[in-house]
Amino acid sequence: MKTPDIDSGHIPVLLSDFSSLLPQVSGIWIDGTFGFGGYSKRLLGSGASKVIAIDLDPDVLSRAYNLEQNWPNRFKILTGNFCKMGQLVTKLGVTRVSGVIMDLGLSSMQVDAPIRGFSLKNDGPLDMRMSKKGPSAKDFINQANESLISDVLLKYGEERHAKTIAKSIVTARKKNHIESTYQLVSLIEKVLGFNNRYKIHPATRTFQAIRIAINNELENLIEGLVSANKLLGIGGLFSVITFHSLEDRIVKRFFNLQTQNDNSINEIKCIGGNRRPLFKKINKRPIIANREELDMNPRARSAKLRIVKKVVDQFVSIEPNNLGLPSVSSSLRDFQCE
């Protein structure tokens, strides 16, 4: 049974399933998205000789430092993006690891803190930066042209009403800058309408799209998948937890192109790849939360866990667009944070 972090109330998603699927934990592991440290703690308690954690969010450092004190020779926290994990761990003299875990979801610390700007429910500044550096969601909403806003909402949020929302944003900001989450939520509610019968709030896709866009999440994910693959030794385990269809599509295709099953062979024929299996799937179908976990943690409803094992020390070069990376105007670069 999954229990919350005692200090934070945070519940690591699919943690029990992750543990039950691992044949054995040993060697050096990378926790590419430290968050509240639930996966790092589980790995340390399950036999990992060392865990190297990485996180872009400076707010997690105090919690990570406490873990470093409790496990002084077995745990290390590094500040940075998991897409650069190869460069980061090489500085520690590590060139091969036994496992990598990447939990791509937001932590409750980020969602529940109004000042971070991720939440639809609590008013706060339009921020949404994981690193707290560089352009914010406010800069994007108030400065990007209507075409770019519409493109981002459509391709990163799969928002059907992207053009209408983008037009309304540009019209509204001519009168007053849009600076808070409440302002943006209210605007979208007026455009799309809202009642409590909706399964998700009408602003959910817009918030997701802006967050993905300014943090460059999908391109960083692809680079992270490649970096992890290069670090894993033979027999190394690679686990990824996704939370929405765009990132799950990328992870699924990446794993399919490097594992041996009927579906992956068909996909390889379609987009070009190497039929030689480089990974073996630990779970053929993605693991999702059971009813007990959903009752305790509704945020787990969209989580999917995929685990593969490296069997050949090789890498198939893959074009990002073939993994499902949406094509968006290069002008978005001006609004992406560090």
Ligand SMILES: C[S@@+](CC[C@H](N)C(=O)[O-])C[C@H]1O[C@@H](n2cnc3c(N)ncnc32)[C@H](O)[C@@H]1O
Second form
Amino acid sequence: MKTPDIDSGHIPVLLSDFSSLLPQVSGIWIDGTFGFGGYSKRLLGSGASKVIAIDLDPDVLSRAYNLEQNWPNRFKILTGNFCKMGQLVTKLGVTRVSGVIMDLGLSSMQVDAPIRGFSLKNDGPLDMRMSKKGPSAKDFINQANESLISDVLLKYGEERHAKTIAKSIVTARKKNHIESTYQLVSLIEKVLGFNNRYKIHPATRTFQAIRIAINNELENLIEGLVSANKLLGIGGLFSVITFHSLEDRIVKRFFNLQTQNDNSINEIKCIGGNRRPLFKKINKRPIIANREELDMNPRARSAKLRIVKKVVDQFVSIEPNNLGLPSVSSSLRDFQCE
Ligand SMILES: C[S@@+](CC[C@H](N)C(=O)[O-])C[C@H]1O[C@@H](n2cnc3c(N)ncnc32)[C@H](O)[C@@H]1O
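Given the form predicted alone, corresponding form predicted together with the ligand:
Time for the whole complex; same chain goes first.
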């Protein structure tokens, strides 16, 4: 069994598959989700002339220190949102790149730290902000109206008990503010019932939905895909790793749209008329973790890796709704962090 690529913290997912498909890389790469730096390190070691890494979470800066020391001219870390990757790298004088990797979701450091409030397994404040700025999950749970909470749980968590959970949250918070992860977990256990035979904990979907909602994950993803697409030159490689069905649908449709002719796509409309495919798929089917990786890192179980290569230097606008973006009331904006 292979040892992880890093000493501790986050084990990068599907990294050996990524390296088998792209053993050698070149030019400037953007790592849009630095995390613990597993992908940045691999890119630097396999030929990238420079890696510009981005992460929303300011906590990663200290983890990037060694890379900055080892490769002062080849590695740069930026705190920011990948949806603005174009603006961020332009400030460094970069307008074109050879590759982009986006390994979506949360790092193990984020999930495992009770203070960040992402995990229903650890008691901590209801926070869930990747950027640590702006409204938190606590603000959303205690201030959003019942129909918004229900809408978020249904659309972002695919939670069929969304209405019941939203109603019980609004009733409970009249007595006491819901401040901690365990308070929310025990409320949901009480409403939906829970025993050890459950395959997934009944609060899992609620936690996923709130996290996606307050971090505006799906809209950021679409803007990130568009931004990366504009930065890539011909031959540019675009790799995305997804972890749940909502983000995977968006990435799949985005890549399908860009790799087929308009005429063959009925369900997705794009502005601009007929055109040649802009990307070629490097892997026809998404890559998933093998048994060896799953034994070492159970968090890889829902990961899917897709890689495409840009073959035509053209940009086609996309209607976000046609990528499968669920439509949620605009009042959610008041509860979204940066
Ligand atoms: C799964 S981890 C990445 C792990 C990393 N590839 C590694 O090998 O260590 C995802 C990271 O992406 C960051 N992230 C999520 N959404 C982001 C966004 N919109 N912009 C920038 N970073 C984001 C999270 O803060 C987290 O650190």
